[in-house]
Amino acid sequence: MRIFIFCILLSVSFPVTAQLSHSDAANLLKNKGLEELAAYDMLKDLTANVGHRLSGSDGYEKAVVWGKKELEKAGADSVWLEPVMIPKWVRGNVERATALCGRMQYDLTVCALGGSVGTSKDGIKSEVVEVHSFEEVKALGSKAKGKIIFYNRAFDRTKVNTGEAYGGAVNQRTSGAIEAARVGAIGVLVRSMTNAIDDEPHTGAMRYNDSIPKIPAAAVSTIDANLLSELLHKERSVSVTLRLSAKTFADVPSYNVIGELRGTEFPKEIIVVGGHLDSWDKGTGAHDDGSGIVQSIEVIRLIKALKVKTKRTIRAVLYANEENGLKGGRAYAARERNHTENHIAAIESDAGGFLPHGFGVSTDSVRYEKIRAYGSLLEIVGADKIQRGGGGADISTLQSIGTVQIGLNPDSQRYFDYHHSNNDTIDKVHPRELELGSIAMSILAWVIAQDGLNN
């Protein structure tokens, strides 16, 4: 009688799990993640015990073991690191500027962007010049001989969308030097990429040119791209001296980690769920990129806890270098283009750790229709927008094999409030909304790997 009863049990309880209806699964998914919101515990220990985590510093190695053992408790049905070679920048003790008008003297806040030369001991001392643009910088010709070009374009304040105010500022950032350093300048001020006004100067990438002349460049906080300014239109002429102790080294070797659950019936078709292990050395990372990392091991985490085999494999990978090389994304790519694997879908989580609205999705018509199909089973956390146009650095990589971008957006109005900054730490992060990103990055990319996207 009793191998009778345990008989029927049998066949009432394994029906129920290896059938899992998505609907299902996303509702166990939900409440597992809210009752324990492990996500965010994860970033507490990795902004506490690890910190930022530069390419380069001892900071990113001790991630990469962080990563793997997070990795391995979550529940990965295997996890490796990735070798790849990564550059090494080092900020230095001195960041100082400040500004003379007339008889009067003012510090400026500032820091030197991701990648810059430093300068003498002594610094660099000239004249300033304000523009807004590629343009102006242009129009200036050999006036802007031996002067330090201050790039003053504010974020767009009518864009909804802060992420697209970014966009339309960041270039002076990013290729600023370049530009000055075409007519004659000898170093640049950057206003600080973000819509706050304090006093904290935002980090970030720039780039030289090989054929010109490299030049020192800073960011400056807000508040003092304002004095700044305000001398300038008071005054004929003001002068600033800039300090700066950065230094570049040569590429050191390090590793992108990688975890996954793997399919039982297409093993070899990939859904990636991914983030930046690598952060500024501003501030912890703690959104740029902690909690995409802490969301990719959660997917993990979390699907295996359904005690349900995916058809197909879910990996998370914690790329190394997104912030300044992208050689982690490159890395994982050029290994994927020389493999048999088909990597159908990735999914990015670079935009911040704040309540999910949807995901932006690039692909054909076909695939995007069937994503969005999948929008009311994102309904129970909120993030049922599906729109076209998405996916994130380190994923793009891989759009050239054909895979569909994806990327998670969540709410964009306080991101840059706190992006490459020291102002990017723990305190600004919700454990809820951290966690309804999480989980609606395990609901999509489970229904990914039972459903597929090719038919």
The other form holds:
Number of protein chains: 2
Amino acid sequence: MRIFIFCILLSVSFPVTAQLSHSDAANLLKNKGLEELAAYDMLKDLTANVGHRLSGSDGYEKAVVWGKKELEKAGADSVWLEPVMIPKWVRGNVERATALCGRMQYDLTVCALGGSVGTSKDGIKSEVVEVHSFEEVKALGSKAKGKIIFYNRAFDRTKVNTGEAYGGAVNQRTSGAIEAARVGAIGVLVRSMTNAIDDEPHTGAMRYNDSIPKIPAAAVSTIDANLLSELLHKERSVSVTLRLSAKTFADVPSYNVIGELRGTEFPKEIIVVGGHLDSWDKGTGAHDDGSGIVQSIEVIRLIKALKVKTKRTIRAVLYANEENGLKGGRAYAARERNHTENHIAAIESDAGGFLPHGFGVSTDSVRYEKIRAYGSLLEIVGADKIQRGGGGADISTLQSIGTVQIGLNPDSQRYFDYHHSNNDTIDKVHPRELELGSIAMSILAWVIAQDGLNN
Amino acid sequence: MRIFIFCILLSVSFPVTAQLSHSDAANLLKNKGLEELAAYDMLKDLTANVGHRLSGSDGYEKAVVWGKKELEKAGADSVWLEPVMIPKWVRGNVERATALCGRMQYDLTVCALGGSVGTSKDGIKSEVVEVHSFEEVKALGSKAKGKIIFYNRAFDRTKVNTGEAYGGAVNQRTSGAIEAARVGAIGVLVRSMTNAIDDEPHTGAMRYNDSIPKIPAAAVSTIDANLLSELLHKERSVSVTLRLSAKTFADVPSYNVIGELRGTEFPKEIIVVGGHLDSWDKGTGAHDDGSGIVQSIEVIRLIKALKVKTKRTIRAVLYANEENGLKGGRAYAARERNHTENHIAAIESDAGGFLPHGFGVSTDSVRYEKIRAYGSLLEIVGADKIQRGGGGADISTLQSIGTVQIGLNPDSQRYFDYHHSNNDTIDKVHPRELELGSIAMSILAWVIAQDGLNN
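Now that the form predicted alone has been shown, please provide the structure of the form predicted in complex with a further copy of the same chain.
Whole complex next, starting from this chain.
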């Protein structure tokens, strides 16, 4: 009984709006985060019990339920689902490419690119032409007619930031089918978007143009891309038979998952932390973007544990459908434009759960300098590199309402080894590296929630 | 024939002392390094074809031959072996600890600490007492007599730099046997030096004091340390039987392996780059310190490829016997003290082949500021954090002759997961992370070799 009364007294006397210095808060967030490594446990659960979760799949629906439950467990003041229509593209069971060259026949390791049309049951068959740029495709002219175009421009390995190497190669994947069909090709094979030389194909989004024929598109593993290229250099003619069972269905209803810690003084001033809940249907989306999801939930859990309410609202948004549509980000922004809330900043984590170096910030110079000054606080977790330019696909939709865009910048060396492939699994994530990202996001969310960005 | 003459003209006209700006050199080093990733290929070869290489073992002798060959292949102007007597400690086949508690019997995962004496064939058997500090050991007083002391102070997980966590725990391993024997204990078990919770024991050096009885010492995996601790909290009494076959033999003759690019203007001013060629006899020493070895050889290869000779000499030293004696470092320094050479700076890599953040520098403020100014060049590989304090065990022996001590500082999150255990294998090393370390060392060695550190 005495114990009970003592507890009541304690909780009554606890100062819910107590002052906590930024540096004390940062230390508490760091210590609790590193002691408990909870983001990793969440990610283990997500990858093991939900698995991959492409928009429109059962996996995504399970992820919605999982995300809501985790935000509640993390201690969010309120958690809700925001309706959004999302695409449904299904890979199906068949993705097979066979290279034929003289009497040789060789099965290439391929997978359909996300959004690709399928082929007939017998597939398409044609000679292969290797190219490295859209200029080369254009130059082929009528020689491309009826052919399968093989895009084989590799990552530039000399780029230290692998994101830049990706940026320099990814148009082959996103627009390769359009450019190839424009000159009459009937299909495309694309070298996987990675520095790694291995036998895993990497999927990812591709686009069509409604005024140009939609031709099937598949990624080839880098080992097989090198092999196919060698073959083409040695032999006069190499044909490929490509069979894909991919198919697009009508959009389906689903949700963004949202949870927040309500601010005490300016509850309508919002700091978003987020990532995307969907993943590709390869591996279990551990880094992309399971990491961003669990880090965002961990921000709620860690800041809640400070037991000091923030002045502004911190809201974790688990966005639907980043990978093939961005419908979640668009729906959220569309709703918010009609609201009376003021989204002052959004922090996205969608570059993997690796050691954080800092943040990239897109805003005016006054607010940039204000955020840059927080670098000294972020130094305790080594995330003090504040750079101009950055954000994330999901939060980019908030740009039109003036929200400061902030992207967590983790180390990029290993990301594309796993990205969009069967290699993106929990064993590639390090508990402490992942947690340090959560802590960095928590510190930045905390200080902006306390100080705002206007003075 | 015309081709032949053309080649001669080309090589004659090649300006061997041509000017190359620091930033051009840095870019060339970066591009060649990242294109070829040769450090990783060397490390793959070392770990696959030499394997672990403890001082005094056949493995170490193979490593000497390997190191000499690789330095020659890298293009060193001269390569030589420097004689040094090194210890020979052999683990033997038996390392077994069985916990006995009532009717329960449980085999703990253990390994002898490096340098430990062995036990008799039947082993030692005694009750176990858990402690977390030397103060606790001292306080045990006569209660420790005849017991096995179990050191179970874990890493402080809240330390972002895991090296600091190691520093806060490792005296249990290095001096635990001395302190336990001082109060009459007959053996020690030491929690493995790692943040990871797994079933691998981590070995490492331990010391004896000749005036205090030498008692056997073994590392316990963290899983089994936790289990043993739980058992001790639940049960009145837990005994352990410990059997070790470890044995120390007489010192044996071996070598440091050295190769250099001779400077053109000040050949007797030396910049050392180095790591240690020996490893523990667990795993294959891929990170510790295979990485430092291949990075140092890669410095020679990359700078040689610039085809511009440096003004000062760059010397790669593959030190013998860092792990259990530092005999290599001492022999090198002792020789050098009698020489007319001036060792202006030494750069060691012995913290794993992870992404480099920068360098730690131990010197006076004038030279420190000079090195710090090179941070802007190192930024192209993200290794621009130049901090005060740093170096490495091997090069510490050069401190007495005034050599500036510089240590490569890679990311520390994963290092102790592998360190001194069967987990330290090539699959834990990322080719690009490893190479970026080589490039950072090359850039720094290059600029110091060109500019010196005196003006």
